[in-house]
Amino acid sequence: MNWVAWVLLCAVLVAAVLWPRIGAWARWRRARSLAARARREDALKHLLKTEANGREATLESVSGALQLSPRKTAGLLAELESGGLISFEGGRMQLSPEGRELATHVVRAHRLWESYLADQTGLTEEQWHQQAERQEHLLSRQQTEALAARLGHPRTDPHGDAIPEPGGQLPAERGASLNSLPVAAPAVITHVEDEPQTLYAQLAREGLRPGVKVCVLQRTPQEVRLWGHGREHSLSPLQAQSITVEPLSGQTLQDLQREAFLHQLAPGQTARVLELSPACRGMERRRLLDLGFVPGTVVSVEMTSPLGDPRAYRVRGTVVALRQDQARWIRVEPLEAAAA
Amino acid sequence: MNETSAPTLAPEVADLLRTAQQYRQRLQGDLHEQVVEAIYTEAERIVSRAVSSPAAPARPTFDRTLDRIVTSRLWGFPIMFALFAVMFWITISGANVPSGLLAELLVERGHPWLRELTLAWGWPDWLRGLTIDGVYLATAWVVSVMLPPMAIFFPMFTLLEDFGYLPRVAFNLDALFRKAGAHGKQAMSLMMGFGCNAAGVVSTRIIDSPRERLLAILTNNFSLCNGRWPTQFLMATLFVGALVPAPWSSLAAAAAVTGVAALGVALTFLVSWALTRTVLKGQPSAFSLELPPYRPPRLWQTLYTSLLDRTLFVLWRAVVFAVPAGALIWLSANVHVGGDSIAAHLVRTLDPVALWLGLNGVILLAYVLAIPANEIVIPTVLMLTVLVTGTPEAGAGAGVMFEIEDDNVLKQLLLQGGWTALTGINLMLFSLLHNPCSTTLYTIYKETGSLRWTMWAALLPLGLGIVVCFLVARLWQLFA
């Protein structure tokens, strides 16, 4: 009788491993093929990005970007070439039209997915990239377009990068590293590099996002002191390296320091809304707009909660409470006359 | 674009879509935003032409003055606590009389009268037991204990809401809730939860941010509802009060009940904090809180709607669940298997686990059987204790729930059932920390539309309760 049980057990085990589609073997094969596809697509993505930014992709740069040994990278590139996705012309790696199309799709899917996470979920900034890194290989072209339509065809992702059109060009990244920005020259953040994650999380906590206007106050080898969004920040040069900025013409440091935000107003003060910072996005931004915080609106600080936060504002005859974290994204122009 | 070039589209339509697409590409910035701005600009233009507003009102209007006071650093919190203390006092003391009247009418008179009636009609014993002793008694009990406090608490609450005071409470307390990742309006559903958790869950509708609303729903059970206060008072008087010298006993009992309620509030914050960092991480969230102008409350309308929408709504759901539960309670005590009733078998099975948690099998079974309403837990406990200890002369018959007025007699009975001070204290804790009643669970399912969140709402407090009771039991063994 005993052997019957053993045979049954063996049969169950074999089935669990070999069963089509849901067996362990099939799962492992699928995971492997997905990982291989992800590697291929990541290599193409790297090629597209270096090309768009006028740099040259090499075996080393691909191996570095994918964190793959040079030997494996060489195999991967050979595989891409035989698949007709890349070509070597005069010793330089080039994307073929099919390769370019696929790479653009992957970048588009990645940035759209990040926009989706930023706009419609409560995931925090440091979680977007990781999720999008996986999702970019899973979204079909049709799903990507449906997603774009649902998001209202956004043009930039939450990090400030342009979302390429299908089959279109990938625009070069704008701006230069914060480390190369001269002292006392105002600039606007165009991009915050989301890798490595710990570094990105630190910058996100500082409230330094694309769209925030900054100006370097002082630079030492150990520290970059930075004016941004109504207060001072202190960054390490390594952190500053992750931030890309574009110079703002026609503005001075004093202009920047003179900028006032809703959360800085004194109780009873009245002000006119100038703009909603581009750094405020998604549901948060829509909520503020719907409450009537649009440029030109006159608001006054009505009262403060006993614990200091939130504060209530009078907007168009209604009283609305905002937390300080929200009010800081609203740039205002204090109206002295009405303050009284 | 894939979805626009579907083959079924007529060429003109596809053309039109392509043109629209091209225009869209040319637009800079966010479309939604431009539309909102355009709407506001247009509205403002119309208003400036068509509406003339009277000269600005004399500066400190009534609203402003009141707002300054109720949200001031000095007076904000004292006013809030005083108001709610008065509300609870009125509810608890005011409900006693009508509750007693209803119990007298429905339970003490109605029940024997119905028994006589069915006896006269010649109903068989089992039918009378099932319908009169089981279904009718459970329903009557739920109605008489549940109705009066809700009929007092909800109108008062609705009056405050109608007046416009409650948003100010949310405004005052938001900083605390923000630290736990929640919304200030959760203060309102929390307060409502003290009246009834099912109503508390419904009242979370005012929270328009999805994550914060789920938080408020999942933690509402930590507000000690009306149905659980009697259990707390009883256990505190019988067991906690007895731990200290007689002059202090009522004070100790009151402190114990307050402590349990405060523990519930503390857990609301703690669990909210933990949930936002784990399970609810991906849920979208945005804060907004409008502070509408004050207005005189409409007394009759308020009474009418709060009675219909809240009181009767909750009561109806409770009755719907009490009917089958009453039948089950009666059956469990009256169907015999191998010489013993099902209830006795279950109590024996549950006893080892329950004693390990510092409770006993009777309590656990009572919480399973009395899931429709916390109000009938104590009557069920008493019925089961009599059944198990074999002292039928103390009770009202197998499967018939009852209450004992005299505290000494009651305590004697419980001690006979093997209760200790630990059992009493752990019952207080377990009464706070266990799955919500079926009425609340059903409401949570209705509100979230998700079985998953309903399971969470049930298992989270239950798990916490088991852990807390276990720890208290171990500590008790260590020191006593």
Second form
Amino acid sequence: MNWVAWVLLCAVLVAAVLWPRIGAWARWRRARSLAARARREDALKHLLKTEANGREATLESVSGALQLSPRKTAGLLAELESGGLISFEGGRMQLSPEGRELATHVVRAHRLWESYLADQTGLTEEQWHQQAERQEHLLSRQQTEALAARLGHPRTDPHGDAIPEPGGQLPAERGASLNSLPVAAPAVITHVEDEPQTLYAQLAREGLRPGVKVCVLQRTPQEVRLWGHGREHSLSPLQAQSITVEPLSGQTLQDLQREAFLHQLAPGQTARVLELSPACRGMERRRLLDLGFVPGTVVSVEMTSPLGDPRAYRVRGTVVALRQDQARWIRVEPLEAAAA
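The form predicted in complex with its partner chain done, now the form predicted on its own:
Nothing else is written out below except the one chain.
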């Protein structure tokens, strides 16, 4: 290789590293700046949520929420204080008006983006939170309001959390932990904690979402046996702690156990659709409605595959195939039982 080629090669390498805006050095600086901004905003989010729920944020709680060492957390809090986003009064951390406004925007952007992913995309529940965690730091206020308008200004996100209004207050979380629900007392799930992600994925696979009616059958130090959505679930106390519920008045455990769902019908059985579960949303809900599973529609089980899943259902003169996890979102009234 002659000296001209060497010069050209060196020039290309230097350009790849130092080229303004698109070079490796510029990209690294942007990534580092975004990571620092995300840490600041995540700390403000933690303070806002603890304040809304009547708790006190501490250095240890911020450190745990952000998974930072106490030394780095102390430096971060000092940075927020010098920037006028928090203050220390009587030894307690408090958000300034500017800090509260920024934290509210980040929470609003996060929950709106999760709503977008749930309603407008085919991404799984396990992916919503991870993507929203990145996007919340990128959306401007104008982009956030445009997204809210596109979604029809939803009031809650897919996990049941309230979406705060711009410049408004973050509402306190509704309900209490499933671990505190008395045995045989029906309740409705209002919130499922989305962190840690592995725990949330386990609950999502169980079909335990906001809007599902549940009732504790038995509680031991090792297990919470739960009735919900037409079947029994076995949860650990840690899993149950991630579920928030509100009591249901006027209903009993027997009422919940008498509810029938499409996946429970026997081959040849006919039923009338009563409702789609409020926990079924987004593209999943739209597909079922498009297939004809609307309240009042008569549906029958036509065929079951050799492995039992999926099954073929006749609805409005058409045969459609549904998996068991899709059919369980459709509450029905068996017509034989109704006639009896």
